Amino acid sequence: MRTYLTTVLQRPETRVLTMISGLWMSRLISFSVRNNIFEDLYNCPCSANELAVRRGFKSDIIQRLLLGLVHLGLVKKEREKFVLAEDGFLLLQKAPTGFAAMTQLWSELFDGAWQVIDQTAKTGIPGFEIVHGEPIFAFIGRDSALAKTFDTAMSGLTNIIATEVANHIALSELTLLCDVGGGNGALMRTILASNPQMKGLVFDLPHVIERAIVVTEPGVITFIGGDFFESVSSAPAHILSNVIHDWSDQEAIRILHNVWRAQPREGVIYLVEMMLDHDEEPILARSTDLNMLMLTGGCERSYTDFDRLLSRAGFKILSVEKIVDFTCLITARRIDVAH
């Protein structure tokens, strides 16, 4: 059976009519989350009646939901059982993606941001901001459990790509690494495991580093609480994960320039973020940059743009990297003078 995202759309009709449908994929994904249907299907293989009388609801309607997940390719259907499909599990809440998160921050936090976009076309002001009144990280950081929800979303998404920035890092033969923006440590957790002769630090906002659950041993990783505008704690390197694209050009030259502030005369930066026109332009990378465009009032940025904020904040690009399908490593060498 042909599902939803391998379909072949030859007709422009059919191509166009499916991109003004798609939202109701990330409705009915939220839907499936919120009410644990991944995690029932997962338990135990059951009926659309069995599954709609455990969780009080119609049994025709779940019978139609289901068929819908079986479309999109999370639900297989055996007989008159509905089972969970090889992509369904990536959706479990405890799945190491964290894509249960994501849904939940999608439907109940960035889905209305979207809703002003005519707003944000004429101001230039991020719909998130409009909406709520403030920038979306101070919103998220005034609720702890937000907080803890953005905390597993991002988690989960550094788990994807985690063991491969740590491989390429590894190469490096560091003894000392900071992560700018590294929220719980995960990715350094990860980086550490493949580079046994490395000591990490983590450095973010005071309140993050409060949630930071420390599973490593002792003296391994420091976690330090601070304010990238201000300054960072001092490393021959520093890498930041998906921090760059969340940022202004002058935001972002002032985070690197604190890098640069921060290491030796020798220093390596490291950055992990989508490249827009580029051999290695991720797949995700133009919906990402429209998200930032609403969410934060970032962007996804070229090779020219990289090139163009690193050699302001003092850096020369060496290498770019793929990253599996969804991102890239940016790896720079710190120079003598910024510009």
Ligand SMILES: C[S@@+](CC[C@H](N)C(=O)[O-])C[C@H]1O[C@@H](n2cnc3c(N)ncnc32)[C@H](O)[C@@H]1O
Second form
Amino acid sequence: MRTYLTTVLQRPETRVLTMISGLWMSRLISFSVRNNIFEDLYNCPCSANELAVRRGFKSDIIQRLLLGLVHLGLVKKEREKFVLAEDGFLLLQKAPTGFAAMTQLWSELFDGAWQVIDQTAKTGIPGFEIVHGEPIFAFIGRDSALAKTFDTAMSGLTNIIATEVANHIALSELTLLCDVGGGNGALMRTILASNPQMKGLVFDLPHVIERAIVVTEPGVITFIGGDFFESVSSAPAHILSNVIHDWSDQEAIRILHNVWRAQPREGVIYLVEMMLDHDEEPILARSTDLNMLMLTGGCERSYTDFDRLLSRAGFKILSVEKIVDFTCLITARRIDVAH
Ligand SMILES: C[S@@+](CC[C@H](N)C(=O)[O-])C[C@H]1O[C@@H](n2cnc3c(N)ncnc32)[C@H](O)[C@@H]1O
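Can I get the form predicted in complex with the ligand as well, since the one above is the form predicted alone?
Below: every chain and molecule of the assembly, starting with the one above.
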């Protein structure tokens, strides 16, 4: 069956109209997540009418919305019943990928920032800051429900790459690793599980650490609250996953240099990031680059960009591994340079 993303569109008119209509598809997914439609279909395949009665919607409208989800390949229609398709499982609230939380962010909260794209284009100020009057991490920190959703979405993304990253780090025989901007510790938990000789530090903003300590079993990881623009915890190796892309070059160099200051001479740094020129089809890296522009003022980067940032901060790239379609692991070692 051909669906939204797998159809090859020949006519330019159809291609462009499909691009323009992308927003509607995102809205349809967020409606379905918000109303637990994927959960309903997972628990029991049902007709549009049964779903409409259960959720209090109009039956003919729900039928059309469900057919939209069939078009996206998230739901299948089997006779009169609608059934969750394999891709739809990724949008269940309990799915480890956290895409339900991600939908809430991308399709709802972040959408507000995108609405002022003209102002961002003129001023360079991220849309989020224009709309909310403060940077995104400060805004998230003041709303505990939103902060929880953000952590779930972020750790969901991390879960996709964590095992591969952990296996790679296992080769290094490290005894201590610090995850800078490590959120609720999801990546560190996976790394420690395949590296029994290792101890882990997770460094993040104090409000993130407070929540992380509540959800994590005590004693396994040491959680440290702080501001990575000031300093980070000392360790022989640090990992930063989806952190550098949140920041401008100047800010990124400051964070990386604080890592440099916290390491011994032979220190190692791992960056988990999308890379613009390390993917035959960098679909997500390109769109995430625009999202960073609208949310944080950060950007996605190429190999040359990372090489430049890391060497300015005192590191030399040793290797770049592609972890999944949209993420690379960069390993660099500390070098002694004058800054
Ligand atoms: C995009 S999230 C990535 C989270 C996690 N590393 C992952 O890959 O799922 C960026 C993280 O940086 C943290 N962060 C933002 N500003 C920070 C600061 N000034 N000091 C320390 N952590 C900060 C955020 O709280 C958040 O957990």
